[in-house]
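In the form predicted on its own, a lone chain appears below as structure tokens.
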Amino acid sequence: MNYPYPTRREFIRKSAQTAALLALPNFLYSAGPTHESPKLGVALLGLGNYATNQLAPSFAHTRHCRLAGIVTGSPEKADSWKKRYQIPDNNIYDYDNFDSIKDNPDIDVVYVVTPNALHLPFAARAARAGKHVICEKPMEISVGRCRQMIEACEKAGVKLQIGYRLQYDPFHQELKRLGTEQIYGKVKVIHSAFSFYGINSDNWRFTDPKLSGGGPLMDVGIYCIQGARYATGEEPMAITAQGYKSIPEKLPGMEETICWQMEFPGGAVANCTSSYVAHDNHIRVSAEKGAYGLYPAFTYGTLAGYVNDQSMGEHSHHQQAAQMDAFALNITQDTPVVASGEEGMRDMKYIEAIYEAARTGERVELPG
């Protein structure tokens, strides 16, 4: 397949040539401990795969935080992870006795890992047990949720951030420097999509929507609304969307794949896609005297990107480590946070939406 954009192997073959291109910024993030100053002590709660398999491994090369407790309704997964991370017993929870966590002055912050309907009950129990919190993305399943974690976390005095790892990587800081500094003009078009197959797995994102509250867009394509928003450094003004079906018996009560459009007031149009029966990754941003853009885009790994076919090299960091330390020092340091629950909450109003727009066929302005 031909793309419109440089593949990997040519990323990697000039990116010796074009390194200087692009001069990532230094982050707050590095491997490594460091004895600055005490870590703070976070709780996973909900120990399903995004838990154990990245964020975990993350603590690893985190600097201003640590693994100190779990909260699962398991037995079997509380005593292998207790091993694993020598996790204190008086450090694990489950979800009945989870209250108590409020006693425990060797957790600052939990994280919510659970599905997308259950964010809110749980954010909110860590808010009153005075825990700062971390919410995976999507923030909830809808803007009255969100608004209530918001109201939670206000009222009992803790911080809130959003699970939105990219806002805290250098090439995604670059694509947003890039637009809103118009250092190629003013952006005029995006194309992003991002996008997996994962029709035939039996986990709850593909099976209940009540716990999901959607499809794809719920759960990869915020990705793609994401890199519209800071790319352009606009909100959008007005959507248009278009929802498709393919395998009928599959995904009850959700998208298989989704299409949408966003106008922004600065005259750029987004033109997203998300998918759980096709695979794609990327955002280009075309711009009036250039092309930019990001291939693979959103994913865990290695990144790259591109300036008018110029490679920008690829760069692989732990974003999660990134993201939780970035956190952390918001916490020690009583700064506002990047990806905050209004962040969240704004997501959720597109989403919204965006499927009313592909429900009723007809374009929907939103409010300025």
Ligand code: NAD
Given for the second form:
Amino acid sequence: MNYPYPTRREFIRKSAQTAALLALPNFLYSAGPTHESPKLGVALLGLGNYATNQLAPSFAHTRHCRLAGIVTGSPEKADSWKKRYQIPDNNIYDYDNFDSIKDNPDIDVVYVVTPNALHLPFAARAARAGKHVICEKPMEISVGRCRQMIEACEKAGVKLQIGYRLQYDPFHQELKRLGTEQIYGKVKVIHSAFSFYGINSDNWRFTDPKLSGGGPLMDVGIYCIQGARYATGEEPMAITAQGYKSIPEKLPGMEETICWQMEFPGGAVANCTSSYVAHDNHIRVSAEKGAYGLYPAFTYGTLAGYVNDQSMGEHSHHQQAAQMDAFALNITQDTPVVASGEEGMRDMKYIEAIYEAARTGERVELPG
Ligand code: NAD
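Since the one above is the form predicted on its own, can you give the form predicted together with the named molecule too?
Below, the chain from earlier opens the complete complex, with every other chain and molecule after it.
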């Protein structure tokens, strides 16, 4: 059977075109800067695992922004980052003197990469200093705190992006297109899981619910929520959920494994799982006339896709570079941010509903 779908080679060519579009060349904008425009300066705040191993190296692939500064509580890290990335002394801040970043014209954006419950205070301080803000996912640990972050950025007149790198990945954009354009008919069922095995008692994620706000749902399950939302192009109207624990002494105040179902107004249902004691990483979309998906779906490295029995190929996109470049262009062109604060707050609303459904055993209906 022939599917109206590109061959692997065509898909890769199309992906390259999409990737090029993501970093839209400046000459496409009459009011925009020229190719020679200086790159925006980004300061990374919180030099932990993600900032060190993913974000900092990704600046090697950005076209519209550069690593210009750091904010860290650790003098040793300041020293090694300074040498490694040639960061000038006056672009290095600690958490106490950070507010003086307002006087530094070399920094345009502060990228908050701390534990979840510290996103709001640091994002608000960056906004008050007049800097645009990128905030890692999950945006915060409650809808109320997400709203405060949006208000702080609005009040300061700065833009806010949430670190949803996959919104800028060609495979995920294709998932969205297939569903919203109903290429295989209406989406009916989605299965998605993002889980990893590896409870580490030295890390706040697994030990401190005040900082994490929850377990794997907050950390990685959020990608399944995102995927189901953009695969349908709709917002869920009701949620059911079940939480499980097999090692009661671990993960205080948070779930170990959680399964949840989201009902969408167009008739689709998404069945999702997230866990800290299992390994999985996929999304499968079943529509009226076909099924397609990504496996692996959510990691940084190589992603692979399929439609029915045909491969969409695999590719490794510079997700973080695409995300940061898109934000830089949003700033210089004054265009809307795709992975906006509202987008992050919507996911938090669904996370709160999932936890409520798991706790009560009730089906939680969401006002439209
Ligand atoms: P991490 O623990 O490795 O790093 C956190 C950093 O925050 C550290 O440098 C730490 O020193 C600093 N920090 C500042 N104040 C702190 C405090 N009071 N307690 C603890 N640490 C404090 O964590 P990470 O894995 O880098 O995650 C950081 C953020 O990035 C989280 O919100 C996480 O969800 C997000 N993240 C996103 C992705 C992605 O793919 N978008 C991937 C990993 C992590």
